[in-house]
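To begin, one chain is listed below as structure tokens, in the form predicted alone.
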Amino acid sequence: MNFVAPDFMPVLPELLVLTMACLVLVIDVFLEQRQRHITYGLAQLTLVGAALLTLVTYAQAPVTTMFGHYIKDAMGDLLKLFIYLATAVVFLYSRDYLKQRDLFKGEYYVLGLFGVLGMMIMVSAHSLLSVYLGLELLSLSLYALVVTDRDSPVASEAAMKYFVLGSLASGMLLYGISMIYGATGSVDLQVVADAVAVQGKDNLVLVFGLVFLVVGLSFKLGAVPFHMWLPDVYQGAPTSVTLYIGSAPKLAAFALVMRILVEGLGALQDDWHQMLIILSALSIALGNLAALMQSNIKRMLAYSTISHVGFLLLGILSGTPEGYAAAMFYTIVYVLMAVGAFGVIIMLSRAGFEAENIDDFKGLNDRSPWLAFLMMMIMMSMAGVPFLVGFYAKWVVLQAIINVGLVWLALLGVLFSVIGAFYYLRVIKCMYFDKPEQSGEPITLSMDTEIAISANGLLVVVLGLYPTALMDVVRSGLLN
């Protein structure tokens, strides 16, 4: 039998991201330092090349390559595209961070990019066995991320917590694509689908395997009751890689529901239908009720996360292209207002200082009126104000599930939307009302950092004011 090389063109950002994380890693090595700066600067760069590539490959239809492990199109490279954002703006954060906690070091941009690559096998997957390798390359790169402070017992914790329970939702990941194997024959989605759909609800042995899939998708994401992970993780990890862990990853994860969801087991949309309803209400509810009782921001986020994955599963249950989108945009929209919540919060802290609790904001107004109006802005539309941003992605994904008659489930996404937003507006008030308990030091950002955060800051009013660009692309991603 002759063998046949598969098209590696469309695997190229693919290839050139892994050739750089290698060479970056192999540079670093030679680095003192005071150079340091070099293997930052090579980070970027992979990313912009990798970026330029996926533009100028743009899928204008689906490309399967690689055997069939391996699918490039519109939605996967849209993804692959804010990925790469997602993480540049995360490293440009990170960089007076790291210096200032003497963690500027190779490891963490090397980890970054590998993550990367994890991300874009996971939106490029078009086989249960390209998921799971994408998905563990992500998360093996998350586990060392989390305890780059090596001396600090609290990231240590997190990242045993963080390995030991990714460990057993990757066992149970696998055991469910076991039996999903079993049960077709193949890994390859588009034959899983096929035989799905010819079997459907009358092979049990498939719908146990979703049962086993669901779970460990439920904990990638984060969602309740899988969730325990999350807060501890956000709250011991350095405040950088709590940054990159909220972010980009998102992205991946919505790309791996719609993967395995949607394109393999769409014919059992009945079965992962009723489950993600329950995930998505019980999320949307503890997430908001536990952020309520934190005095920790970062744990007021991670269990804020955990209330917008409800929302970002209420748009993929509801099984309709305008809920896809919805949801699409929604996780769009939350990496967008992830990362510049944690970016200020990075932006605060100094050597020897974590703004890690609420009270830290206090009086930030007084320091600078400008971070203090981003915040304020970002903090608005996780809530939900409208006029923002966060206000339409909520909007879209409760009108999907509305026209699939889940009224109640929206009701309830309502409810709780109100409640959560005292914890938001509490943040504010701090900033704004309160007076600090010791004069803090001025606030001084390098100047690429700052239009960053402006822009970051800025892009939640625009969008929120003009949401129809962002899901006008969104839908055609999706279609193609």
Given for the second form:
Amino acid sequence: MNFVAPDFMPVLPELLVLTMACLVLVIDVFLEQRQRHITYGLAQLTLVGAALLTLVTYAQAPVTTMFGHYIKDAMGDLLKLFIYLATAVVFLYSRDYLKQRDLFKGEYYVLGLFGVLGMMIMVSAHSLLSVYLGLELLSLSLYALVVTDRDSPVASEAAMKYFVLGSLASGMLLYGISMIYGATGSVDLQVVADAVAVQGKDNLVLVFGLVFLVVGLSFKLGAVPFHMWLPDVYQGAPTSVTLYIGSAPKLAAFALVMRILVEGLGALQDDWHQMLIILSALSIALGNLAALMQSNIKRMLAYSTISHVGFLLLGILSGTPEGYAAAMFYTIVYVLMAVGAFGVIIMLSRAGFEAENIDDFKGLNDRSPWLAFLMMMIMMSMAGVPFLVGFYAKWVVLQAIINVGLVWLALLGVLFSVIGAFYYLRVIKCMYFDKPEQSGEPITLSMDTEIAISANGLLVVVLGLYPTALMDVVRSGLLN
Amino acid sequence: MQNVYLGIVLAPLFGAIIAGLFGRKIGRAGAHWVTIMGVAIAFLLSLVVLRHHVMQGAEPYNGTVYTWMVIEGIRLEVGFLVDSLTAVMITTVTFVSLMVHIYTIGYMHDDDGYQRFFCYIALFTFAMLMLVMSNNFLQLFFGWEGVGLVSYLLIGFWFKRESAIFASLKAFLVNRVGDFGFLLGIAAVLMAFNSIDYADVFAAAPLMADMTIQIIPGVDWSLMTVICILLFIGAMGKSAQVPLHVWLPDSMEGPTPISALIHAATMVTAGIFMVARMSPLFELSPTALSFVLVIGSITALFMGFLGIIQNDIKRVIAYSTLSQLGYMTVALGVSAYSVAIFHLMTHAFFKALLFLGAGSVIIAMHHEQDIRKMGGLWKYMPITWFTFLLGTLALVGTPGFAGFYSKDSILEAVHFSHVPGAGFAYLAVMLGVFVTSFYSFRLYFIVFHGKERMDHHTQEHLHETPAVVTVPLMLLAIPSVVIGALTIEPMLFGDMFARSIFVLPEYNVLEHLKEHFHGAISFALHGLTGLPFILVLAGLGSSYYLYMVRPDLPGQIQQRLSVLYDIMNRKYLFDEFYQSFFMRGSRSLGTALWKYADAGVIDGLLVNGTARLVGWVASVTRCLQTGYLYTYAFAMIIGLLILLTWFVTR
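In place of the form predicted alone, output the structure of the form predicted in complex with its partner chain.
All chains and molecules follow, beginning with the one already shown.
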């Protein structure tokens, strides 16, 4: 058996991130604490370099390499670009927060870069093996990131829960993969797809495998009833890590669902369609209802994430190209809003003070009218107020499922969005109409952070007015 | 030319924005300068347009400036349709508006809301121009509502006065009724033609002439009639035709310059303009034309009667406006659209003059409006007196004056018409000439001649008003006298409106008029011997006798005919009926809905009930999130099992 060297050109961005992550790990050891910004700079540089490489080699047509385990296509490249962007913004927002807490260490960036690598592999996975590889690489990085503040009991508890439950979910996913392999004799998604098309859903092993796969994916996405880790982890982790977990990994999770369910098991659409209906309806209902009762804003946003995941699943379960485009649009917009919302939380925190409760937002308008305005835009967009991008995202998703005749599900989504508007608006009410509990001094931000958060908040407005700009990009990504 | 058109609408808007948003910074002088400059630019550009389209006979311009959105093939746009009809309208509007702007400097001199006032009138000018220059129904409606809004704001300008608030609300609500019809009309156009662009609709209209629709099942109605009557209901609201006229007399609560600009010269004529613009539709429906004719003649005659018994100087002129609007509507009803526009234009000048003259009197009398406390003013304020006299002569239709040409043309047009109702209309408008003459000269004699009935203090301070007031009076007096003689030939008998107004041959009464027309001078000379002029003289004579020779007589007549007087004094009981029926009815309906539907069902059951339910469910879900790892793992396993059994037992 001859070994033929695979084509390394398509995986250049991954190779760069891998090399740089290792390099940062080594360099960081030799740096003094005051030189730590070099680590930060290198991490950002890595992301920029990867983005440039991805742009230069942007896929015109799908290419598989690494013996069929890896695929480079437009959807993957597009999602990767958004992953780099989201991660870069996350690094930027959390820099000052980490400094104030003595957490400004190399680990955050090394683990962050490895997480990005994991996401890239997930996005470009073309076999169940690489799916699992990427997923575990990301998950292990996240487990460790949650507990970066290792003296914090809350963080340790959260990390422990995350790790145990994550292992359980990984186990289920692996079990599902083994069943699929048993039924089809391959892990290559193309081969699996062909085999499934022949066997159909009469094969009970296939359906069992599908259920286990869906459970594993649902855990990663945080869909009800596999969501319970999410509020605890969001609340327990340092806000900088919550910011990381809540943003780019959602893009990767979306890609994962697309790769496995749509590309690999598309022939079983009737089956996963029903499962996703249950999962999404439960997620939308429970996420919105539970968020109502929260006083901790990170926890509230965690439940809000669950409800947004429900919406994302709506787009996918419609099973049409418009539905996939709508879901991808929704994911990107959700990441934009989540980064902004957690970004504002992180900026309100100071040394020795965590802005975690909704009450901490009281009177924000007096302290920093601009931040309050940006937060208001983001909250309203999350609630789906018209002419902000969140509204359009919800609209295209609902349109997609109405087109396949699921009007009742659309109505359910709308109904719970209305209920959900309450807790978003409560934040706005706190910022504008309540007096602060302790007199907070005005918020000072570094220049680059301020520009980024302004751009982030304004993008919510601008994309709301010109949603087609982003929608066209998304459609072009899904076309080939 | 498109830039010129844009300049015409944008210059007043710019002035309004500056005066409105930065009024405090630029001060009083800044506010009046910026708005006056804006309107002056619009006026000068209007003259350019007038020369381009009327003198040089350029092709009508029909173009889109901005496409707002396209919904299933229906284009929502901002666009201009500029032809000679538009050119006449914008020139009239901007000229009167400019005069009123200048006049306002004097009239509002001591008012706190000086900048706000200038902002409003400039904004009004913008909205009115958008209305008349529109090339589609949407923009027409935008302008329509825009002028309505500013009218509401200005009637209630002195918002601390109870009566002003009431009047502004009344104007707004009554106009809602009209606008409801108007919107339905636009919707019907959209439904029938699938377009809201004038050009498309007018081109397709002849094909639709015989179409019928069923609104009540089983009854076929002509589509064109339904559309036209609905649109005309809108015009009835805005142009104050019976029975939607009740708001106009009350609108006199606003400052006098507004009465001149909005409630006499321009806004109230929007309905007239609209019908003239829609002539290709109205021509197709004889029923609608008859409806228009009858409504117009009732307004023309019966509102004139009410002018006789009013004692408020502005209300007399307001009823006169109602009556004159009736004349214009009559002209529309007999398909003499160009005559209606002609009368609209002459009326704009002399009615603005009369209102501004009345305002000048009011300033001199220290804001006293009751004519019973005036008298003999002519020697104190000669310019006001003389211009007011000219305005009165124009209004009653003295041969040679502007009003004569337009009013006599209307009388002749009705005379030649064979539309059902024309006989009644002819009687009404002819009798109306006498009534007009009677109340106009009554007002003139009581205010400017006879005994001086004001108190001593006022009398001592009586003097002519400042130049910012009298100069606009003089400038308005000129067209009030000459504009009729100068323009009758091109406007009525030339082909000036040939491309804007469409008249079917069988309704073309102007052809008959043209046969008898031999130049403006002979028209006036012929008028000296006509029946209308005799009626004018009769009105003059009887008012002179009653109010100058025997001032005791009117009181006696009033006592003898007390029932009639009472009905007229209560304005034919329209207000009472509306208040007891619609107002009280809708209020009790509202109260019932509020108490039972809103407070009971919606608040009690739906809103609070849902909130309670949601809160309960939320607290239950919160309990599920125990914080223990085994609960979480258990939930995952349960979820997995449920999904598995779902597919196995399927």
